[in-house]
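Taking the form predicted on its own, here's one chain by itself in structure tokens.
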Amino acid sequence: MNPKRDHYPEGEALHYSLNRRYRRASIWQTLFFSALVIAILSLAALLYNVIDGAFGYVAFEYKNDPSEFSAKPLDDLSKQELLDILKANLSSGAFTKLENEKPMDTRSKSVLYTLLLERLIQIDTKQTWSMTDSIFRSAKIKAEVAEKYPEAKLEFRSWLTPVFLTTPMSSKAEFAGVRTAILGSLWMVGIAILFALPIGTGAAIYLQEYASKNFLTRIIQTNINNLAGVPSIVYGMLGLAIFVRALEPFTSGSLFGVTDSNGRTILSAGLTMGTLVLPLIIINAQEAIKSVPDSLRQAAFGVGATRWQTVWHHVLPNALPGILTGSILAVSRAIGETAPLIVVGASTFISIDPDGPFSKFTALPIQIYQWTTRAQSEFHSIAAAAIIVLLILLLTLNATAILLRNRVQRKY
């Protein structure tokens, strides 16, 4: 036996060794805690920056005097009075167009009020301020407005309102909404998951339960892992070549009698995003299947079950929570991508809601990108409000998937 190897410190040497270990542990604990604090502060700074832009003072003027249309204050007008003003002052063609889009008497009071401001009174926004400036520089802002824009009104505004959520896109930031973009994002994510989840789960089951562990399988597995890290713009080019052009009769709907569309539809976008998240779903599904104890398989084989019966009745139910976790990650990535949608033809301005897979479309990331490129500060404010909507939508979809996963976990 080696006396040096079997020697353990004693006395002062033991205390010195223990203190050194504790110091090392404290250093690493401090580093890990610092990383956590930095991550939390970065996230908090991001959220505050977004919220800071979605609220604040706005200085604006009315191009047309509201008293020309009503002696009463605009806020006191009833729904019927708003409807009568619009009918009396809009041209017959403009009113008929609005009526054909949606009957005017079925629209809410807030929508009619917005139409009155947009079509008749018309708002001219002079300047906007962030929430921080509006709170801490309120007096200076009021003095600045009184000096530069003596005819302007100043009000503290939330750009994130119910009307913002239910209004389509507009060329004027004061009346623009995200309804069309929200519907486009939901359609796109729905198609992507319906396409990728069954295919990805099936591929994972085959690779993990059926495929032989040979050279070809290792090549396939390596390529799947590599595809998970390919830049999203590459998938956009793939979608343009295959779904938009090669499969245009299918994605445009011409095979089903649709004549007013081309391959740049929401179906092409959904299939492209499905292809984008497919490697991610396959990898997560494989890991979930690997985590199922092999004793379950052996027990099933021992009582005479076939491999398919074993997979269907034992492996897949136990792996389902992990597979759904992969779908959560897939939704999170799909709903926030922008580059592939630009390549496959997402519209930067569209006011018509998608009513099917062969419709023209836009999505929230596209809308946010388009607004942030505009020079006017009011577009930056509604972009911040749209980012909040995107985060809420993402959290809602993820929460739904998590609840479904937890329910499956309790069942199995």
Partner chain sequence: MKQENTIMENQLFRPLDLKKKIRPGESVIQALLFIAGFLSIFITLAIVYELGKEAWLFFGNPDVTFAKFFGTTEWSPGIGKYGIWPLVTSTLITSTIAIFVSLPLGLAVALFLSEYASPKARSALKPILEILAGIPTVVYGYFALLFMTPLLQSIFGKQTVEVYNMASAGLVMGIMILPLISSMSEDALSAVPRALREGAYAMGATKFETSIQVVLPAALSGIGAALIIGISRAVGETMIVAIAAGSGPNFTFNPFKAAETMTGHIARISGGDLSYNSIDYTSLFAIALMLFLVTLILNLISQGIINKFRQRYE
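Numbering follows the first chain given and starts at 1. Think of the rigid core as the biggest set of C-alphas that the two forms share within 1.5 Å after superposition. Computed from a predicted model, the values in this text were never measured in an experiment. First, how it differs from the form predicted in complex with the partner chain.
Once both forms are overlaid on the rigid core, the distance between the two CA positions of Ala375 between the two forms is under 2 angstroms. In the core-superposed comparison between the two forms, Arg333 has its Cα shifted by less than 2 Å. Comparing the forms between the two forms on their rigid core, the Cα displacement of Glu287 stays under 2 Å.
The form predicted in complex with the partner chain is what I want next, because the block you gave corresponds to the form predicted on its own; please supply it.
Chain alone follows, minus partners and molecules.
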């Protein structure tokens, strides 16, 4: 064969055609990059949207004039003065009830102030505005409020406050908090991990250290991978059928003498969530165990250790950081999951702290769901505040997981 180089562009023509190819490539590269920009912008929009909702103007009216209770402006009242006002104006029954929940003089000034607003003055929220609107359309909002609600006060407020974290549910958005929800989430996650971590780690040890590579093992492995992809709401249905319904005597606590509940308890929710994160924990624990070098096992076997001694004294301690990282990831999955909790029957409204596994419960994402689907904008504002709480919680968990992971990576 004689090379016939004349069929290919040469010299100038080659430069020209190459330039065309480069131009096309750079157009596409720009497109690829814009996809990434879109992803980043979406994240930014999401975060912005949440923060935008959690701060802003609120227009409200006092049902009862503050001057009825105090001659001084409310903001200048001391703690003792607040306490006196409450004592003087609340019915003695109501005051005793509050006193029994938590002695009044141990409560902070801001809590008492909130109580004054909630119980005596009574706030009636007319409308809320987003942060952006409040900043850029401030004059217009003021005019609008003056016209529509001549009696109303306009205040720029943060819906995310320390009080928001420490007060229980309330039917009024201004006084609602996420205390009950956070406690519910913690109880639920605690039970889930207590259930899933030992079983998941055991399963991973069995699969990595004991099981021979046979048909059954392959089935188990495939099954675990599949369970990880089952929609969470299906786990909710499983929890409803088994934990809430079939195991009701156990999960409601009636076996243990608890009489006032049905199967829709924290225990049911925790077990359901534990089942949901179990495959996740197994898969992560398997990875952690896999990364323990084989030489370590051989060294242990070499001095006459049994298999369990090898696993317990050498494999597990070395795999522990990895297993913990996996559990933290499982925890953050469980904390954010909503659908299964709806199905197993999270309560829509409770204001007393959960006090054990047989309590009714609500959880942080359930509150977010509830408040988001309300029509009034002040509930959207507290939904946004609750989302910020949830995201900060998740961020902390994930940062811990990353730190742990980095420590492991440095080791080998």
